[in-house]
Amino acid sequence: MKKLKILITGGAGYLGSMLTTKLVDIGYYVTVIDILEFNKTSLSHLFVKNNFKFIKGDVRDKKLMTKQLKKNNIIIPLAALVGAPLCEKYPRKTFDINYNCIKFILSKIKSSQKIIYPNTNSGYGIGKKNKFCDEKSPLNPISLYGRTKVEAEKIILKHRNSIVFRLATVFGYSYRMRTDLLVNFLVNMAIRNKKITIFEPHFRRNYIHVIDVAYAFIFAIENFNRMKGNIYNVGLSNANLTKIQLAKRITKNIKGIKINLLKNKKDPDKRDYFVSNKKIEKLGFKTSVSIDDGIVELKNIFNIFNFKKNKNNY
């Protein structure tokens, strides 16, 4: 058993029950703190786990975090409204959360202690035509899910033990589903209606499943030292895809699907950007799970299970 203390907030939700599973099975200590607004059971399977912890509680609820916070080494501050559409709904829940929380974590841990943040590669906003961002590219969010978590991103590099992830959209089957998420959505929508609607068809993105999130984050507390005070894009490489070409790869493995383009339609977020992973690659991260797997793996559960009563962010 590994005596490594972490702490993950957010961590019943899609990334985070996914994340916490992986490093209990591997043997750290995990706690999680989530208030469990979309799903009470995604952790349920854990509990059985003397490596594992579970408190329901607010991160806004400064004693508790005061409290967990001196009792771990490593904190994942994964809880957050995410996507577009549900932080226009609250804005000032959003920006409380996504943004005030993580200053208020940065004020209360110790220069020794790690911190794994999670922002979106959403913040490059609309990349050149011709160009992949990278690291250093200019950030310009324009939903305000992408502004609170390019500032929290800002403040998080100030800690000197602190690793920022920029994730790429992700897919695939988690404990606690979501089917709003891009690849996840159209998928549904051809299982269930045999055809797949799209709008700004030629917007770009880069995709990585949740598995693979899950294991750079592992991957990030096995080589911190070496990771430490950077930021990393972390998404599929050979994923770069316009909604078009992903919309076609879903009907390359799902039979008898039709195309719908919508021509008067705008997303909210407005991310058009192709993405460059070449700097986690380069020191050894690979992804395990291709757009195409995950696409099967998505078509076999919606044709077994109906997600329709699913909560999703918005």
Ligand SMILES: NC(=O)c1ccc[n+]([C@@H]2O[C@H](COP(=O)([O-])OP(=O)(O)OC[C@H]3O[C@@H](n4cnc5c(N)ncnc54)[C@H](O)[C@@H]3O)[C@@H](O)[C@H]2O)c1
Contents of the next structure:
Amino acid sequence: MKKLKILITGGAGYLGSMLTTKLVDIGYYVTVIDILEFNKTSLSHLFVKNNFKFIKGDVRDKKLMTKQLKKNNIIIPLAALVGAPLCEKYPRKTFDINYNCIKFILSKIKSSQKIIYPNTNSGYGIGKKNKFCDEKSPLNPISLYGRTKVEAEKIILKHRNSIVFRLATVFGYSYRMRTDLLVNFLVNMAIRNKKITIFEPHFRRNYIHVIDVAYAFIFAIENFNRMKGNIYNVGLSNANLTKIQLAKRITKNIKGIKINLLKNKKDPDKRDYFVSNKKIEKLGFKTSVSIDDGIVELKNIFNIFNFKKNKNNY
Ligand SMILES: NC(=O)c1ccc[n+]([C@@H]2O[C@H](COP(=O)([O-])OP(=O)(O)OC[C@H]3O[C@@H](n4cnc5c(N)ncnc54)[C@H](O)[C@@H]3O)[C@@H](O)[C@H]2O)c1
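Same protein, different state: after the form predicted alone, show the form predicted together with the named molecule.
Full assembly next; the chain just shown is listed first.
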């Protein structure tokens, strides 16, 4: 059993439930604080493990957070309102959870405690068509969601022992499922409607499987000293795909699906860029699930389950 103690806020979410499961399996002592806003059972399979503790609580509860922050070596703050539509609906709450709570965590932890933070890379290339982005490229988010994440990233980086990930669009099955993320959304649409409808087909972005996001966090924990103080893009380097290329990959893997192009509809999400993931790859990080394997996984799952959209989610 490894001795490190890890606190994950929002650990019952899409990324968190996968990451927590992997860390508990490896043998870390993991405490999760989550209000269980969405899936209530995404971590139920871990309650039998004696290196796992779940606290149903709110990251805005300063007393709870102060107590738990003292007990852990590594903090992974995932709790957030996620995605532009949800954040526009609850702006005050978004600012509190996505920014103020991060500020509070930083005010309470010692410089020796470690923090690993996930940002989104969605602000790269806003207004800069076909740009190739690395970690030096500025993020210019247009949504409240993106802005709170970027502001939180800035204060995180002032902490000596910090690592920031800028994640590509995540895909794949997780214990708390999200069907709003582009690959998951289009595969679900293909299975349900036997066609894929897309607009602004030449908008390009980068993708990463949720398991590989979990592996990236584990890689950061295990290589902390040589990674700290830095930002890393995390995505599949062979999957900088336009929407139409992605749609074609889906039709290659699922037979009998038509692609329907909407000519006049505009995408509010303006990202259109190639992302370089070389910085983390040079340190030895390797991804494990290709876009095609992820599409097949999602096809098999959506053929069996029909995930209902959560009204508070997106
Ligand atoms: N999924 C992606 O594509 C992606 C990409 C980049 C960055 N991120 C970041 O990763 C993190 C997790 O995203 P996700 O996709 O897993 O989202 P998610 O919505 O599935 O998970 C968020 C979790 O936080 C919990 N939560 C929300 N408010 C809380 C509060 N006040 N107190 C305690 N728990 C609270 C929710 O119950 C949920 O379980 C977020 O910080 C997000 O910005 C996600």
